Amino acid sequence: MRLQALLVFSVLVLVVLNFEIWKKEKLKAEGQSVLLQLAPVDPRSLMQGDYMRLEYALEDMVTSEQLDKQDKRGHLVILPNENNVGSFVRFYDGEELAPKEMLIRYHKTNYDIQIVPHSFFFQEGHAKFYESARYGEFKCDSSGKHLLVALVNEKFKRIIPSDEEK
């Protein structure tokens, strides 16, 4: 009986995990692309290996007066410019979005908002490739779910490390 319960539970866990992976892959393939400008931060951690800690310029566009009126979690309305870089328009209140406007989820802290993820991990020894990162490329759906898919340089090109340049 215990073996059967363990097998059923194991299958259930695998089904849930694979469903979540499928949702992320679908968002990555079908989501609308937008760039968020990065704010400079330290790109290394001795305990975790090579990674870039991420902060977004978009987080600084919100005033404390606007923030005081908002819930702990919600959505920002952003508008991509001609280079597809999103900028803050307003907090989302359920209103109809204008053409090209997009939603992105945020979490409110005591004094600001945060857009996740807060870090981008990369292969050890590839830090020099990501030093030129100026934007995070996100795939977003219409409900505001988003997924960081790449870092982008100042020329709006995805950063793709190559072992030949190491």
Contents of the next structure:
Amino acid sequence: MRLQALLVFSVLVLVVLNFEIWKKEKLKAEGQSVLLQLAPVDPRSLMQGDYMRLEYALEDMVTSEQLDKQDKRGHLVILPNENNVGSFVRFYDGEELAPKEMLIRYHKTNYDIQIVPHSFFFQEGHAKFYESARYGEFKCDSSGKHLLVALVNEKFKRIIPSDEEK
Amino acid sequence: MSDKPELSLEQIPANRALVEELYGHNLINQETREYALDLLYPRSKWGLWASYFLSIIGSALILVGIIYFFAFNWSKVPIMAKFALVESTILICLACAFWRGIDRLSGKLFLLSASVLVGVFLAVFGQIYQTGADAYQLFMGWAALIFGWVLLSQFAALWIIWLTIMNLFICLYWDQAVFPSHQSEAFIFSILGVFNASFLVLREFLLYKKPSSMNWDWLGAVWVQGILFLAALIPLAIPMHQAIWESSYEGTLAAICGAVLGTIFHVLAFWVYRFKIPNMGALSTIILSLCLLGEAFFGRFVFKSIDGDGLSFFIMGVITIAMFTFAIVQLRRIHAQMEAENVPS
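Other form of same protein, the form predicted in complex with its partner chain, not the form predicted alone:
Let us now look at the entire complex, which starts with that chain.
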């Protein structure tokens, strides 16, 4: 009896884990790409161990008066420019989107909004590759779910660390 | 204690303390003592203990090795290979748990490993997809996913791991999702304390009342009680100290609630471990905690009202000696009483 229950739980766990992978891979493959400018970060103080703290310029484009009226969690409407860099248009309120407009999820803290993630993980010792990061590349779906897939430099090139030049 | 029913000889448990006591009163000689101890604690038991110990250390090292393997080869391994490796290790652990059966220690250890590896999987998942910010979600998912295994395991170590994950989840959730104001941030201690205390109560209830025919002996180990007890006591003592020391918390609902709960816990725990489930370890911890609270109370008073460090430290020293001497005398008295109550005359 206990072993049967164990079997059920185990199958359940593995199904959930793989389903989560599948969801992320789907978003990565089918999501629409957009760049978000990183807020100026000081690489010396913000590089910690094997991850980098991120902030987005988008988060500063919202005034506190606009913010006060919003719920704790919601979506921003953003519009990508010719370089595919998104900028804040308005808070989403269930209306029809204009062409090219996209949704991105945010949550509110006490004094500003945050777009997750606020950190980017990389392998120990790869910090030097990411110092030139200016944008985060996101994949978004129509419901506003998003996934940070890479960091991008000022020439709009994805940063791909290579171990050869050690 | 005189109204206790007479115990027959076979109802008195034989253990090291009893043998040493008899030897100490010269009722048995050295040879008998050694023979008795040999009978009670056969040498082969040490071998068994060593093999348990080594198998636990061994599984821990293997797990650590797997974690380091990932950490140092991070970007060289393709994404799906990372997932496949973690998942197949989980599968192997589960298969071994089935093979050994979860009534044996080895089976339980495999289940524990699988549970830890689910956490590894979630960490890898969080890093690959950069889900970053809300770390509480990782611990929430982890605790939820392994809960079924934990329930089935009848394994105290796995429960303690689960409780640790839950504690982390509660702390992070409080920080990252509740965004408490300064007024309410001290509530976290009450929440943690009550959460952990409820598991302590559950453990004592199951172990001593035995509500069903199931076997609850696996909850019996002393360290389980110790960890649960500290996990409840420490978060509940912190708001009491805050109430004494930090004037910025004065009068906030969170501080008052925490201090009241802390007081209730100290009183109840003292009563339970003194009269219901006699336990010297728990009692000493409560009395130590009370001493520390006394220190804080007198400390605040002395340091606020007396200028000059030398004098206030001197006075605190005297108070400390007096208080701890009093506490130890009380403890010894309680200890003697409990021995008299529990050893049938």
